[in-house]
Amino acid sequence: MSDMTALDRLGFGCVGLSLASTPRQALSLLAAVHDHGISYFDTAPLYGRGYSERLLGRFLRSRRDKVTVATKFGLSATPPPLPMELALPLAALRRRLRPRPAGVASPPQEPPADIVSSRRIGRAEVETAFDASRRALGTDYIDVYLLHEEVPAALEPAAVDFLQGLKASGAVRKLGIAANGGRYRSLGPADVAGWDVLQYEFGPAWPWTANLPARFPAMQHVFHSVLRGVSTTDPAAPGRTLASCLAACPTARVLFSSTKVAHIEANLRALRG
């Protein structure tokens, strides 16, 4: 990734995609992001009760070869209960009728360094999750497939073999881990051998992850939640923060998310200077 521009290294997080009032609105948001030069989209089966993957899948229909897709496995998910054309407007109506009280998010607390995996993830679970994501996304392959909120020690050997088989066949292009950055402090390079991507929180609110790029130099790093706690009164602050995170690791990818095109455009203008 060393020859990529700052814009090439940005990615869009689809965690809030299902907050759109209609599928058309969500697809318009994705199209605007893509039109502004961002082609990396990160989702997961749990995002928006499964609607995030399905919305992204609709967007991919005419541009699969122009988009890099990251999704996840390891946390159980159930099929969405309603068609998107019903579910999204109903959810929007509930939010209008019962708005959440405004408040200031508390600063994140540093997690303990000795988190131990208690789960065991077998091949059947991974295979089922992979097939479900591929159907939801409407794609034959997944560019980046991430173990969600776990570390490789939670995987049974047969599950690891299955994942490596997906990579060898081209059904998955890269394998990665997407967990709380605190989980990585007890790991060393040998613990992530055979994996390509390390995804975690990064930026001013997460000082305990600042040394991870140096600790795992062979991995591709993906930062998310970088705008947590950044000033909303200074319109240039998000762009400056994105720029500083990109500069912190010249080969890293930085994710950001918004439900409003205007915010995305403002962040990109600030990033460009």
Ligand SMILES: NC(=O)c1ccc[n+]([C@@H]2O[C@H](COP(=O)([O-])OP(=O)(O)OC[C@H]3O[C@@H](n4cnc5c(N)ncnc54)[C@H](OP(=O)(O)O)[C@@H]3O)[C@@H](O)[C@H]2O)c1
The other form holds:
Amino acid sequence: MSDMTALDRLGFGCVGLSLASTPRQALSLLAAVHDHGISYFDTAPLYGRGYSERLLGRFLRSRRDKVTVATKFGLSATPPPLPMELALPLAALRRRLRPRPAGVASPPQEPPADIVSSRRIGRAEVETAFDASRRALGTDYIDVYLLHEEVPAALEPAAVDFLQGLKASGAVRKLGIAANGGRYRSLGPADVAGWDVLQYEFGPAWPWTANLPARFPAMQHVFHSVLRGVSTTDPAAPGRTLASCLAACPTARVLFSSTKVAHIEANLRALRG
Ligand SMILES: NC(=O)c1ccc[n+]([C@@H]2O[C@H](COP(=O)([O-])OP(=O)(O)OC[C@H]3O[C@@H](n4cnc5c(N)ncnc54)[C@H](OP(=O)(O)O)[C@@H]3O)[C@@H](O)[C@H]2O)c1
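The structure above corresponds to the form predicted alone; please give the structure of the form predicted together with this ligand next.
The next block holds the full complex; its first chain is the one shown before.
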């Protein structure tokens, strides 16, 4: 990524895509993001109970070869019962009738050093998840396939073999880990052998992940949730924060999400300085 521009290193997070009032609105948000020069999109089966992947899949129909897609496995939601054309307007109506009370998000807490999990992820679970994501995204291959909120120790050896087989066949281009940064404290180089990407929270609100690029220099780093706690009364502040995260690690990718074209444009304006 060394000769890439700042814009090339940005990625759009699709966690809020299903907050659009209609599929058409979500698709025009994605089109605006792409038309502004961002071609990396991060989603997960969990986002919007599957609607995020499906919306991104519709968007990909006309631009698959121009877009890099990252999705995840290891966490999923029960499929929603309604088609998107009904579900999105209904959810929007529900939000209008029962708005969430405004409030300030609490500052993130440094995770304890000893987060452990007894989860085991087997081959069948990964195989099913991979097929479901490929179907939802309408694609033969996934550019970046990330283990969602777990570390590789949770995978059964047969699941690891399956994942490495996907990579060898080209069905997956890169394999990555996308857990809470607190999970990476006890990781060593041997734990990430065979994995290409390390994704985690980064930026002013998460000082305890600042040393990860130096600890894992051979990995591709992807930062997210970088805007947490950033002032939204100063329209240029989010863009400045994106710029500072890009500068903090010149080979990292920086994700951000937004439900508003005006915010996306403000961020890119501030980034251009
Ligand atoms: N385990 C994982 O791998 C993991 C975990 C968390 C997130 N992620 C990925 O990272 C992506 C980004 O993370 P995130 O959504 O948590 O955090 P984020 O990008 O740091 O923050 C998103 C928030 O910033 C607001 N925002 C953006 N630009 C703004 C502007 N110019 N002015 C005012 N507000 C602005 C958005 O509100 P508006 O909608 O009003 O613009 C939204 O509420 C997610 O979509 C997801 O793809 C991955």
